[in-house]
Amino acid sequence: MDEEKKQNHNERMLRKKAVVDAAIERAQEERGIVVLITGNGKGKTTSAFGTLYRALGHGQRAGVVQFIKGTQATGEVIFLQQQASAAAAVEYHAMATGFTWNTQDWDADKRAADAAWAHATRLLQDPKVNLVVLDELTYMLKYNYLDTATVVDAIRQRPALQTVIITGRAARPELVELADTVSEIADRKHAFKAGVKAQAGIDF
């Protein structure tokens, strides 16, 4: 690269780093969020966990509400309870009733609902809870099983310092409108679609 391009790209970033500084003396409320990571696309459960592993990391504790999911064992639910530590830090509960397409029982799959969602509004009840991570949730809503203003209004009403991430798909207007961060991840290709099986610790 030679001279007046390396002088470009030098002057570019010191504009771009004035805007992050600026951006960052902005950024001083401190308070809890809600996350909702939702779309078509491959990786809103294991990003959530990313985001639980991070949170074990700095000492806080959480809590895990796997609304759908359960009866298949997930490489992040394992880990998980294989460390000590972290098994300590972390209330998991899984809803454990299966994809609802597998069930076909709308009773049966909206009494586990309401199970794991009395787990769940413990949880956002709990000041020293710091991470809540609601997987799935947006399936409850979209059939029905909980409803949509109650949910709501739960998560507003958590402790103040608390995090919610909320993943799934077809999130409901009320979820994005309520969410500080919004995550939609795209579905472009997919391996499964090619007809490539499931794989152990890459898909579940």
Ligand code: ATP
Second form
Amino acid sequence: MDEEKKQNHNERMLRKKAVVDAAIERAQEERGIVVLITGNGKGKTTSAFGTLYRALGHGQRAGVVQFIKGTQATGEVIFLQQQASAAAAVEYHAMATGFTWNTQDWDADKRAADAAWAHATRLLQDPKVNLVVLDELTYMLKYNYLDTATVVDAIRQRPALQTVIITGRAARPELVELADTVSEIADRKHAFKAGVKAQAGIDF
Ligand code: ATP
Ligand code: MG
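Output the form predicted together with the ligand next; the form predicted alone has already been displayed.
Now the full complex is given, and it begins with the chain already shown.
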């Protein structure tokens, strides 16, 4: 790079630094937030667990409720349960009803959803819990297994410093409104659609 380009680059970086520094100066409020990770692309649940591990690294306590039908534990959950210190710091519950495509059983699914939600409400009332992950919660609202207003109220009334991460596609507008941070992951490409088999360690 010639000297003039270097000089321009340095000036641009200096202006950028001023903007970033001013933004950091402005953001002084300390409170827990609601993070919503939605959209059709891959990376919602793994993002939530990435943040969970980040919190654990700082010695925080957490709770995870997975509103999933599958009963096979994913790598992130196996890892969590294998690490004694992490397992002690995280209360974990999965709905895990098993898939019922053949024998649709709404009542059984509803009972399982209510039981999982009972775990969530307990976590949402415990100020010792810094982070609550509600994985795939969006579907419970979309298909009316859980009442949207009840869920939104419980999250609103959580302890002031507690953060909640919600994942899942097709988030209701009430969740988007509630959340402080919303990331919509777009599905640009997915290997599965090109015929690549789901892989341990990548997809589950
Ligand atoms: P991940 O758990 O990998 O972060 P996710 O939580 O964003 O994915 P889900 O909708 O919960 O996505 O689906 C989980 C599973 O479906 C994973 O095995 C993931 O690889 C796969 N998957 C996610 N998005 C897509 C997609 N757009 N097309 C095909 N498969 C997908
Ligand atoms: Mg997911």
